[in-house]
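For reference, the chain that follows is the form predicted on its own, supplied as structure tokens.
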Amino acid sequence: MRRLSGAVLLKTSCGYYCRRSYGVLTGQQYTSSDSKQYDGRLYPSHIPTSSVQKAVLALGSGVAALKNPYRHDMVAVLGEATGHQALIKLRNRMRIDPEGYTILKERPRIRLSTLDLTQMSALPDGTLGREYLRFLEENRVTPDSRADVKFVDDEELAYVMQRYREVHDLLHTLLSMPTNMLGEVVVKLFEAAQTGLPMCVLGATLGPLRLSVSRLQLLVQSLGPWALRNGGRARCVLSIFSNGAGSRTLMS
């Protein structure tokens, strides 16, 4: 397995250590006086929603990814609507891990504008900043894609989710997992033993029958049990890419 020993690049006037304030994701606490602010709600995108209500996103949203996994608004929708429990889990566990704990606080983000892409193009090959650049530009994807937070319930957990979802470019990025089918379902079945979640164990589970039998058949024998052993005992993820300089290798 290939796993973590440095950190992307994240700019700052001071270093590169990152704390971005994009609503949810400022380093205060919420006050009563936030609610205020939102007009009721927990942060600027959230939308309130009851236990009925989540049950009703999540089975229509769940539909809709099942029918397309590349519907991430659906998927999206789906985690936050179905990991309550998941998050908290999550959440605890970063509160116990230094690093963890920090993120919790300073609440850094993963974007565009705060990536040093210049000096990250002038890393060496095999450094975590120069791979996870080059997975970005290969597969032509841009970590502002993510979609901000709505339906979670808790200003702090809602950060979980969206830590969550920021990491998994690097993910694929540690894993050597392309962006097909085959390596969705590789970094679903990581994830899944990483997070709890429901919805990457929903994916883990039937996005294997949208392989091919030879993907199957390699998913089965060797990528799948890879993946969740790794997953079920590597540090988690969520807790890791803080700070550093993202110059230290990836290593076999």
Second form
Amino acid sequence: MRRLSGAVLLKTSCGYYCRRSYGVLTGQQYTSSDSKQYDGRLYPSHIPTSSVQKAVLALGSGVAALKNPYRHDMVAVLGEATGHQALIKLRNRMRIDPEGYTILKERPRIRLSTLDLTQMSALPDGTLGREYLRFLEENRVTPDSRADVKFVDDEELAYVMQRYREVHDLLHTLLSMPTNMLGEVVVKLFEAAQTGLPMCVLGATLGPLRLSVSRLQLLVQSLGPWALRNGGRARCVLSIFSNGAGSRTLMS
Amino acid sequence: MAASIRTLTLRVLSDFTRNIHHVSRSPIKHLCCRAGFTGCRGYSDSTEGRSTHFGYQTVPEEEKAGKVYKVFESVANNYDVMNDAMSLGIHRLWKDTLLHIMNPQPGLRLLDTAGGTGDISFRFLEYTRSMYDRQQRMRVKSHQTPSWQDIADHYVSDEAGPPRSHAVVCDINKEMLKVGKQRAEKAGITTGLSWVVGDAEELPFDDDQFDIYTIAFGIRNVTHIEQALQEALRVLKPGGRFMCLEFSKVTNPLLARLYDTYSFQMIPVLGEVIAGDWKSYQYLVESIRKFPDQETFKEMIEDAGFFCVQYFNLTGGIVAVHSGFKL
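Follow the form predicted on its own with the form predicted together with the partner chain, if you could.
Entire complex below, previous chain first.
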């Protein structure tokens, strides 16, 4: 809230240059004053951890996620504990992209409360918004079930991580992949090519081990290379899907 | 001279407590007790300030019980797994040692407060049953060539059955009791066990009911420890034993350093990975640091009215067993 009102002020008084520097400045101000607000933590769900703790978390959550792939919280923890470098690269890519930059400043959240469901269901078939709603209904998932980021030690990177998680479902829609094991592996491959997060790479390499032979064949022959190719080529997915993207048409 | 005056005043104070408990059961009694005794003792300044510690946080007193309830509600399902993981299985040895120190005879009544998943009660029943079997065997051995009269007497006395030891598991948290009941069913223990929901500060039992009162790893979660101790005194029979197994202060400085590092670095991480709950296990290690040390707790037990109070350090002081008698 604070940041939005500040942005309006500077927009009227200065030009584009001031806006850019303002963005950097607010980033610093937000961190230092809010660390006092959340008593030593950088954001409400932050748990500060040492590197030893992160290493053990990565190891433990990796083992737990492999044993039980349905433990989404373990996959999330693995991503947070190992993803620092990849998150920095992702954040920089978002900053360069104009839409991504807006997203970083305005910090939209994809939640049932922020989506305009009636408007989205009124959109014609084939648009991203309509297909996304259909995906949510068919697979009986909700964007609200994503775990909060806990172990990332930078407030902006924590938002990038959260955005990545929220965009995951939209990626499923874009790639027309269901939420079964094969679909998840394909989406992970795409994300690994796009983001370079170690958790995605691990998931993409170790996930296929749990697939049946026929699905493995499908993965290796067609879906896998397709996902990798498009992941490498496509624009940073986190930068798309800001407000108004719902009406864009999906192309197969 | 001073010692005898001290024992005299202790006896007067404990009689006073007992009389108050006999006279009225209403909540007003709590206020009387608190007003009467918190003045004398130094430990309970927090009751007047009306805020207390919840790990390293400070919370209003009324909230602490609710927060502790939520912690144990969320950890109940993984409680036993986490205990094994965090203590590397050593908690089993600690509980076995408690039973050995207790050395219960068959036929006693045990109140296992904050008993949760029932570890102490199961061990108690097993111990008394195996002790009864051993006594039977010794009896048989010493009667190698009994007369017909002896054999007939033996049959008659056995008809009454072995003296039944009974364990009552009391816990404030229904989830923990649920897990405990499931464990009992799985272990096939059907008789001699009761499950009661109750607050250690206000036990739902009459006076002079139990031979042994135990509270294992529970008393540090109680908001008013003195009240729990007074309740323990009330429900014990004269001659009954109070036993408390709790984390305490490590005396060896090197071990203390290692223990602290392990507690704060590893235990919340284990909590996150196994149970998906960092904060509850952070509370656990912080609440251990907030609990009084061996000597202070011994004095608190003595002030509540117990006699012959002693403590035994286990694993270098990581855990201590405190024991006292109601006379």
